[in-house]
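Just the one chain here, laid out as structure tokens, in the form predicted on its own.
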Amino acid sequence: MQSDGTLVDARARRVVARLRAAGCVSAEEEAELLLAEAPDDGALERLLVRREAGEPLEHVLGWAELLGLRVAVGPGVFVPRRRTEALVLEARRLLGERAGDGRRAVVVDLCCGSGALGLAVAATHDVELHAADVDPTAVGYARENLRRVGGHVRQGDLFEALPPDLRGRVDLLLANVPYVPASAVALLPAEARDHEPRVALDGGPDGLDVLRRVAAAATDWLRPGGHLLTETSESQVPQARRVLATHRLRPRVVRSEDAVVVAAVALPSPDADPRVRPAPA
């Protein structure tokens, strides 16, 4: 007779067959992630069948990681990308350089998603959240991430989403915007492109259309010295910092292993107070 160790051991080798068999390359991580997810054989069967179809891992065990948390995702919503951590810890650096200063911070997450940004800088400070996404899905699914960091969720086009009395009040402004070239977006692996909103993909011609949008605005959300944050690829750094510094936005770039960050302070108004200063770059 078989151990119940032995029929555990048989049931997870069936699982990594089918999923090597569907063109998994992580075969065994995910086999492992599917039966601690999956409470009896049935409920397995059904994320196999998923997962076999070409669903991305994420959408069938209903949600990703990023440093450290889950992020509740589902079909149809933007999956956090692990190169997106860089840019949360960069949000961290920042706000931890302003702890002490007595006055809780005002962090907007743009083009929220699943509202994994704002989530995971709430984790670590104590700020008022508010997040924004154009699409319905994703703001569904932020409602439900940051429900348990009291973030404020609201669906709209970019600034049109937020309060009027943010403006000028924005200490940390992420915008993890789309990026990619239109002309770019069929060459996506296929879980991207087939599987996520391409209004969270596509970034027009250049890739740049949304970034150009969110600069111009920024400034009349942000305090002087307030920071945007925003990912891009190294091919468009150039790009992206003269977009930024067109709108008395002052860029760096930040670069981790495979991501890269352009971090921008915003700059007093040429009639702002002499008194006022921006915060180190």
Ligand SMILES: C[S@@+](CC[C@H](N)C(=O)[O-])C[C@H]1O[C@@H](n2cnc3c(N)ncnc32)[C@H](O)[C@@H]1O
Given for the second form:
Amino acid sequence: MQSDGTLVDARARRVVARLRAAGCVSAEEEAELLLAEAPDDGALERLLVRREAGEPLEHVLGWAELLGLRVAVGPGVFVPRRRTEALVLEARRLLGERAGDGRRAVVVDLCCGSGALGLAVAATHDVELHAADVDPTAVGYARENLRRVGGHVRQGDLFEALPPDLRGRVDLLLANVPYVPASAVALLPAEARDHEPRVALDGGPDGLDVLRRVAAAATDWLRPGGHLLTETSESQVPQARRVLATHRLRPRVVRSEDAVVVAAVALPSPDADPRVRPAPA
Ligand SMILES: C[S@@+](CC[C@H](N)C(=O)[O-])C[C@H]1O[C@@H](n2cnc3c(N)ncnc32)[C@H](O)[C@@H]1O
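Mind pulling up the form predicted in complex with this ligand next to the form predicted on its own we just looked at?
Time for the whole complex; same chain goes first.
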């Protein structure tokens, strides 16, 4: 008779072999995650079939990891990318630098998808968090994820989703907008191209259409000295900087291993009180 350990090993080996045959590069790691997620053989089989059919691992598992946090995701929602941790770390740094005036910082996660960025910021800082997305599926996941940090989630087109009383009160605007040029969407890996909504990926002809719209309205919503954080590709940096600078935003680029974060501080309007100065960038 085989020991339990041998049976478990044989089951794990079968899962690894199937994942390998389906083209999964990290078959051992994926097998471990799927085995941990499935309560029984029937459930494991259902998960495996979906993964073999090319669904993103995170959609199959029902969660993605960002900075050690589990974020609920599933079919129809953008999977938060590890590279976007750089944007969250910059947001946390800016919040840590804030002069303590006793007021909770107001953070908006625009184009929030699953709400991963807002969640990761609210996990370490006591903030007033608002999140919004145009896609109802994303809004559903964001509501689930942000419930535990008391975030407010709304559906709508960019700033139209936000309550008007946030105008001029936002300290930190996170906007990981879609930034893939339309012609490059077809060249993305199948997991993104076939399983993530086009509205989450397609940024128009040069990839910067949504960022242009965000930048055009950002200073209406940010306090003078408030910060906008977005992500681009390396090749988009010069144009993204121009877009932001056109709209009373002073851009700054933060690079990490595989991410480019473009940060921008909101400058006071020319007719504002001259004593109001933006915080150092
Ligand atoms: C690249 S995904 C980022 C999602 C999330 N912030 C993250 O990093 O995981 C872009 C998101 O923008 C949303 N989006 C696209 N156009 C939008 C619009 N006009 N108004 C609001 N959300 C929009 C998409 O639905 C998608 O969830």
